[in-house]
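One chain is shown next in structure tokens, namely the form predicted alone.
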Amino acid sequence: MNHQNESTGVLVIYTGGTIGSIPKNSKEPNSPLVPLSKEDVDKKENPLFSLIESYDSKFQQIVLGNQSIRLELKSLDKPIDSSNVDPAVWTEITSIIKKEYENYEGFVILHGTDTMTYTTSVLSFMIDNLNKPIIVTGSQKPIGETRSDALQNLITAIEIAAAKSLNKPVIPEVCLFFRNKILRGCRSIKYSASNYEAFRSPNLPELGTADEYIVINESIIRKGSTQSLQILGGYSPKVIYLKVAPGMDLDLIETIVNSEKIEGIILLTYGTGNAPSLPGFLNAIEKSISQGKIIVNVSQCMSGEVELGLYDVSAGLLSRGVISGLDMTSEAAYTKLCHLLGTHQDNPSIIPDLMQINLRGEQSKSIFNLHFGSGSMDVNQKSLTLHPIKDMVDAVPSMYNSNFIDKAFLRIMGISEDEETDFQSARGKVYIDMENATSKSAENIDNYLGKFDKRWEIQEGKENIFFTITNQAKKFIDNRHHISITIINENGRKLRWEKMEIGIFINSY
């Protein structure tokens, strides 16, 4: 045997699935397919590779170009079909990468398709610190099967998680490798169910693509990190799926979002993030989130990005505390939401600001909040001046750059008058880091943000003021300085809020 470093090599996991699927009993062909069994695959001689002709099971190697590569096997204690995929079988597959981990120079899991894009999601989220390939695929038809494409999907996969041995630029990312396409796995999506181009990345280009040539590209291939493999294995699986649809009934809504079982809600909406403006849909959301549930708005569609607040039927929810999804796929918002509510139960009240943050690569920017809390200004009351009420949220030290600023908005939510009178209104004027600012201070400097003059009918609910301080975010908001904001009252008449905050888009590339 070729003895070559033990950081080299590739350990394939296989997890069940369709690629090591035989007939259950195998006297009828056509009876229902099972996974193989560990002890089938453990065999020296398994199913698995011994259709792969440049496999040498003796010396465990498998030549690649001209250059041999170790290659070693190792199964689930039992392998299942990817639709009964669970907590359990991550923390499985995980421990053995984090026991593996200095052995191999990349890792291979073979898995279902089914749930093969929330696997590559959660494992995005619970390995921290990576600086490995791992190259998650599959297949439509087994791998003993005439025209599968197990076979193709499985070689390529090895070579993927080869890069250093091959001398080809290394991918230290969770990845979802099939047909001829590298997915980032926390932005990928299952497309067909039956075409052997089964997966697709919406909001993100193809990190590679296996034709003729391996072709990667490494524009956008994430940084392998240069400290020690962290397992970060917390889950809470207490989250469900809400999908808006016309005509919903209001009072079942209610029943659902407002259940003791559910800690958080992925809220599947329309376009842009928008949903039904009701009383009864916007209140039941209000009442969830007020009993500390969590609630995160990803468009139904397949691309694009939710913009809370653009359209005035999503400002409801925005005002309400519902946080943005940006452009995640769903399985990415949910196993990330599951994966932080898991890791976080000692201190919950920063997972709504963690979630709007790039982790892994699962969206294009990041939301940083700095929260001003509620408020009020009395009678005459001519300024207020008001700090943040906690630090902003950063995921690591230093992770929020200024320069690097896409857009920022400050919004002032909830807002009424004192008296319920028949019509109400706001009136005045908002500066950033100048608390001697008056009504007559000047509108043509940068501390200046904009003024605001609302009124509307008292049935019409509370209103909400919004601000584009783009300009102003980059030069003040620096994350070394505590800003202040002050609010110029030029009503005369008792003014409140329920909610004020900046949101600061931080592109992620």
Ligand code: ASP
Second form
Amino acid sequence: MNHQNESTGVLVIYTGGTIGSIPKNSKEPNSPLVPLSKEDVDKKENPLFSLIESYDSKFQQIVLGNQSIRLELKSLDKPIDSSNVDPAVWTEITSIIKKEYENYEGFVILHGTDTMTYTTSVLSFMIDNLNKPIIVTGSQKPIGETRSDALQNLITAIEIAAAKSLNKPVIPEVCLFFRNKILRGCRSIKYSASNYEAFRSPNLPELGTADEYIVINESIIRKGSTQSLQILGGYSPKVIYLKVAPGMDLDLIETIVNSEKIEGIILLTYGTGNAPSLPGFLNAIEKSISQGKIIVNVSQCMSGEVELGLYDVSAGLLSRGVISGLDMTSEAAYTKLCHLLGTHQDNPSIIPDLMQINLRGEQSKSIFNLHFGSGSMDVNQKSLTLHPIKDMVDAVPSMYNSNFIDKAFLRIMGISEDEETDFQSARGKVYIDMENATSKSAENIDNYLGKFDKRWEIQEGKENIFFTITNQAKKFIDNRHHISITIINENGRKLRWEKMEIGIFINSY
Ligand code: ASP
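Return one more block: the form predicted in complex with aspartic acid, after the form predicted alone shown previously.
Let's see the whole complex now, leading with the same chain.
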């Protein structure tokens, strides 16, 4: 039964971090900080709430504006410095939320700042069907210290979580609140180690601001779910980051990316997703993917988006099966991959596609791929018509329509010839939804996607052909018909490709 309408008040979950830290040795104020223990926090006059002037410990209530709001505190069994956060801690947090979900209108999580954005990201993925605010906050200085930022962060987080009682817009998302910014949790990054304004979400406007007034940017808030809350608990931490740098030792890279234990790699690339196009590097990546590892391309830049295939130096990654992290933060990409690896162990082949779909507002677009697989055409074969392995009509989610399409591409990748000739070549034309197309068919029609005419030295490896098919995709998404791609080979030589797919970029809605 859903008690959401009756539930009031806020539960604060204390996990540790600077906000509740004290010097290890009480006689030496400069000794290293350690988090308050559960016993300290469980006291009625607990050190976290006792500094809130309008908090009444007898009735466990805080006064906000002219409203009294129930305020309760629960500590993790062993509060930690957030540098030690791990999946077990996330499980403990989500178990508390699951257990108490119907009893409160909102939740505040007190957390260290160091890994706060990992926790806000992973909780976004783990908590399904959220309908109440979960506001994660902390501070740069412990709550008892002079000039600490803790009290303001704590009280404002409580106020945001209690929006329903205060008749303010409710944000049914995992948020990060710090200083004066309400950010989507899975979009946030820690920007400064010491500024009070420590977090930002460079690729998404703030969900709200809390200056003199709390102002919510309602147009970008995600809708709460009407279904019952679920915790998706699987998590595989066998994922590493690999940050590309000029002049990397290729043997080292080869050893790392092909290590047996790794299941996924977040490849931190330059700019819009570029990396060295050295054959040794690309071969190592290709081998790793062929062993079933998932490699996600995320930019080293703080803002902007990976655009695989925009430059030749990223097309090589795309054709070898590296997938795009679009404009995800590295924390969101990392935790999303661990989450998907842990929750889809029975069907890992869908993880690369799911990784590129927006799940919780962590990316501005989704890339929906229609796969055609590998293929080849014989010397004498003039044309070949192909259909997606899983038909468009069954594969594309029904909510996608042409209004949401940003762009679409047809990519024919890993093109090579069998023979070891001095040079390789590919020449021909491509049509969509025109199975009887020939080399004489009209080129001024919508079904015509374009020409390819490439010639390359064998040591240059394999080639890729990309066509922009945005207008055609808009039509087939709306009509939902069975689509076909017809390739006309005008070269008189064998044509072979490793992968063909249509990538449809859908703006998140
Ligand atoms: N090391 C602390 C932590 O992350 C830093 C902080 O909370 O600001 O727990």
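Just so it is clear, the structure is predicted and the values come from calculations on it, not from any experiment. Between two forms, the rigid core is defined as the largest C-alpha subset superposing within 1.5 Å. Numbering follows the first chain given and starts at 1.
Core-aligned CA deviation for N464 between the two forms: less than 2 Å.
After superposition on the rigid core, the Cα atom of N479 is displaced by 2 Å or more between the two forms.
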